[in-house]
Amino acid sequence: MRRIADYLVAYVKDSAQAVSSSWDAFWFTPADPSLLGVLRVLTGLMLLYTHAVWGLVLPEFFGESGWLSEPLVRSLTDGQYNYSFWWLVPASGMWAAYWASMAILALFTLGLWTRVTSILAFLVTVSYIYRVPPATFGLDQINAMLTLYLAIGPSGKVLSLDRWLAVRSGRTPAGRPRPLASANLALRLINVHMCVVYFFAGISKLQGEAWWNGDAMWRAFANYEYQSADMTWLAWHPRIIELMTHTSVLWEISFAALVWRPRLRPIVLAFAVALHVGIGACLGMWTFGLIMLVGCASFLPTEAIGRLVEALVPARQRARTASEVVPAIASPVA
């Protein structure tokens, strides 16, 4: 009996150590921060676009006599306090606050003072969301999620003015940056969050009858409010509609399980591209589709992205002084 007990104790101890090692490796294995830099630029461009759109109707939403007054927002949120700097901005300072927000988002996108501007960009993003919650959607939530995790990680280490200035001054050697555990942590947070988003999106659909009988995709295609491409021809092909409906739900639910397997990951991500590009082309939700693909891009191999960025951003690898450095900042393509 004693030998069995000793065996069980050793087994539990070894299993616990294996789980602990796997946990540490998953979250804290140093990773090339190049992918984070790419995600920062893409997310920053989307933030600039979405907040520029707010600027087209700023008085209507954020003005003193806007559509969503403070008492109305309080009542819609059950009296809960919404953390937004807009509650502190006087009517005369509305445009000043808006342009200050745009400046912060621009600096974040360019990667200047990224350690500070990334945090400020997150505060700007959530402040807009909390000020007008009835007018925000999934795009705004994914914007906030990505910005938060980019603020946690070293997103300014690559493809940034911070990097260029550091290399030019000689504080940082030219060439690829060293792998960082904090970069991997930020990427893993995005990975896990995307898995949660897709899983709950899938199981929530199962509560609707249209997703069981296969009519859900047709209802979306036939809705003229969202229709940007005429897909009514699918009415004569119900089997295709049913296949699209069931495949979409199955993919969302299985995403969290399949995307971690290296051999299946390209297929899972390819389906993500097809799904979100299809949503953008057929239903006009381009911004939402693109920001979801930015989140999916967090699953791309960091080493390959690092080599790609290095090839697209030629820098003199042997630079010794500031005068020898040729600054180059590439513009990533989504």
Contents of the next structure:
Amino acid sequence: MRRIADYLVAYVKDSAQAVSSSWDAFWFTPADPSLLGVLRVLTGLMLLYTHAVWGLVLPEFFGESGWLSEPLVRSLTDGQYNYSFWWLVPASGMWAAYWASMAILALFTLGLWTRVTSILAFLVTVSYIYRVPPATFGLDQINAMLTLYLAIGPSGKVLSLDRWLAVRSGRTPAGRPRPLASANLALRLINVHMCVVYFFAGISKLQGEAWWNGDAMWRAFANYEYQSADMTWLAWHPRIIELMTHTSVLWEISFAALVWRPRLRPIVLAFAVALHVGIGACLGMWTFGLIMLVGCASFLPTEAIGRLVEALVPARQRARTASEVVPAIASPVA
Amino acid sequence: MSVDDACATDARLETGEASGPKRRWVRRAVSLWLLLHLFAIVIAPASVAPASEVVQGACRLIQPYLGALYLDHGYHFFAPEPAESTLLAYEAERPDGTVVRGRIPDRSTHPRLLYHRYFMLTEHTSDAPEEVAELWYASYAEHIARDQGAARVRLIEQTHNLSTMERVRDGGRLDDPEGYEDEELGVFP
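For comparison with the form predicted on its own, kindly provide the form predicted together with the partner chain.
Following is the full complex, with the preceding chain placed first.
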């Protein structure tokens, strides 16, 4: 009996140690922050575009007599721990608040004072969303999610004015930035969150008959309000519709399991490109498709992206500082 | 001490930049937060109906965190299945008796993202909670009235049913008038 108890204790202890070291390796292995910098620029550009479009109709959505009155939005979001700086902005300050928001998003995209502007960019993004919840959709969810993780990680370490200024003043050596655990942490958070998004997008479809009988993609193409490319010719090719329907669900559900396998990752990501470009071209949701692809880009190899970003540095600067280049950089997605 | 200090290389530890015990505590604290965060981002989509009372209760428990970070999402894109659209037609009557008719969203709206904003305004009314439905319609009507200089606005919810493949093969079009079903929402104010 005692031997069994000893065995069980040893088993639990070994398992706990194995889980603990795998956990540490997964979350805390230092990684090249270059990919995070690329994601910051891409997300920042999408945020700028998203908010520039709000600027076209600002009084209609954020003004006093907008579509969504304050009592309505307060009722819809009651008790949901929401916040928005828009509730504090008087009507006369609407445009000032808007341009201040755009300035913050521009600084975040350029990577100036990124530690602060990344947090402010997140607050700006969420404030706009929480002022007009019924006008939002998946794009806004992914915009905010990416901005949150970019604020957590050192997204301004590369491809940023922060870095340019630091190198120029001699505070930071030029060349490849040193690997950082916080960069890995942020990339892993994006990785895992994308898996959660696709997994639930996939399994929630299993409740619908159309995803089982193969009709679902037709129902998407036949929606006149979404339609941006005429796909009605597929009515004469129902087997293609069925194949597309089943492939989409299978891909979404399996994404979380397969994207971690290095050999399968390029195939999984190629499907992501096909799916989201398809959504953009056929259903007119280019912004949503593109921001999902930005999220998927977090699975790209950090080593290769680091080399690519380094190649963007002017040759003169690289030659001067070649000896300072950091040699070993871990990949967060092994 | 930052996460990077906590995960510093041995060389940095030797220089005293990051001390051992402190380093462990930072990692443990970050790990605890990670567990909470992972729980939150999984429980939020899992709590979308139909969900068990256990899952819904767990989600309510962590709602402040989800709400503050805007993480409370189901990610049920086109689920359970792609559905018909909900549109909003209106008739705005001006004081001089003229009537302006329109429908939201208007497919001629550009850029496309703006079109989607209007589309979402009408799509979300289809799942409006009963207790705020009237407030919702009144808010839209008030905006239309101001925009059109109207004294009264009549709102009609239009459901645009999806055409079947058979119908399209028989010569039907996605925007055929018979595909729309109207439901009167009322006259405002």
